[in-house]
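A single chain comes next, written as structure tokens; it is the form predicted on its own.
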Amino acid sequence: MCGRYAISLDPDQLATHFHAEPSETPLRARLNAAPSEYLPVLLNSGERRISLLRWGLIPSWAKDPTIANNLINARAETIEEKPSFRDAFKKRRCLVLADAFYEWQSLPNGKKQPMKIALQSGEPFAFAGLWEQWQPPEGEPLRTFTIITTSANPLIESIHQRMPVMLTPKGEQMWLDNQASVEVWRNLLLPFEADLMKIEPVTSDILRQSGM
């Protein structure tokens, strides 16, 4: 599961980074971003700008906006045939901006001790994520979106079980690709280099900040 992370990088070096148009809305950089959140997306939309999501997916044919609770990450494995998830996986995919994510250590006295985790470079990468619009009852158009998670590689393991799936910048580049096959996108859904990443523990104090 990917419950939080960090998106703090300068709104206009994160443009840079990833080769696209600014978003119209104001970035604000986040040491905690969590669900039901407004954040930084690249969609396949053909259109390279950054826009803000809201984490947790709302399907189309959603009743209740409160499903999102529960849709905050999507597994891998089972995406092609989740009601949920299926339909969004061949036509609405994106990439979700990070620099950081967290997972929490158990430690032999009962506690745990959150852990982030992130690219030995320091430089920031994206989730591989789908999205999706909802037409409330009254009101605008709602955007929101969901993580991939896959297995866990060997550096995250002794942590969880599981880990968000990071996209090399090539792999970024596929994930959009509308033109590309179900394939294709699927043989990205795979855990990370454990050698090109690192975890270092952190205070509880940065977990409980919504943003900085």
Second form
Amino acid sequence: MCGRYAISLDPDQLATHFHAEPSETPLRARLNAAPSEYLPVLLNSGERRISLLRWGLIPSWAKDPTIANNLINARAETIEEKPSFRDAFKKRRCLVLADAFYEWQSLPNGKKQPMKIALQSGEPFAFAGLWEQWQPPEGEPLRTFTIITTSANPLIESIHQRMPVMLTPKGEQMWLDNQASVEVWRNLLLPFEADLMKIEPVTSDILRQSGM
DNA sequence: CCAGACGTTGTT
DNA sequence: GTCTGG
DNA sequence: CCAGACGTTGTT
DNA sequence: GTCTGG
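Alongside the form predicted on its own that was just displayed, please also present the structure of the form predicted in complex with the DNA.
Let us now look at the entire complex, which starts with that chain.
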């Protein structure tokens, strides 16, 4: 799950909302952010500036960067143990900026209905993420990220078993500060309560175009 | 010791 | 069915 | 996550 | 890099 999400705000609005400086490289809003794209995140580096990292984590030890295809999500339940994630969990956390995500509900007729999940307020929010830096055999280092998932809350449950971890504003800071122990962040901070969220069907036409 | 994996999703 | 690319 | 490819030879 | 399986 969480293989697509939306960033509808323009770059300046996005930066303002998260009390950050805009990214140095240009950023484009999009309704259908997909894995392998360079997308806006806030790193836990102290500097409050939006960075563009590639979606799909490549561990530093990877020989084959296509491993990223399989690492667009990380299960919260096992993130401490998995070789691909545990280093990043300790040292390289990030906020993945968004204002909606999509789940595809399987219908009885075999087709799939895309559903859009957002805050009732429509405001942007952050997913809990991890990032990594990978050195290719030649050329510049590549920075990548993954989005943490957990079990679905009551609202999402009807269409899907899992959902991305969405941070409250307080949770955002704790996440970046590496403050929370696993128990704390898993149980207290993270998934937004279902009554703060809304869910609605969207047409696949909207998602076909990556841009806006 | 070396060789090979290292992951998620959904679906059965 | 399974993999790759976006 | 979904959409789309998935293969070779030779010839233009 | 580090762990698991042979």
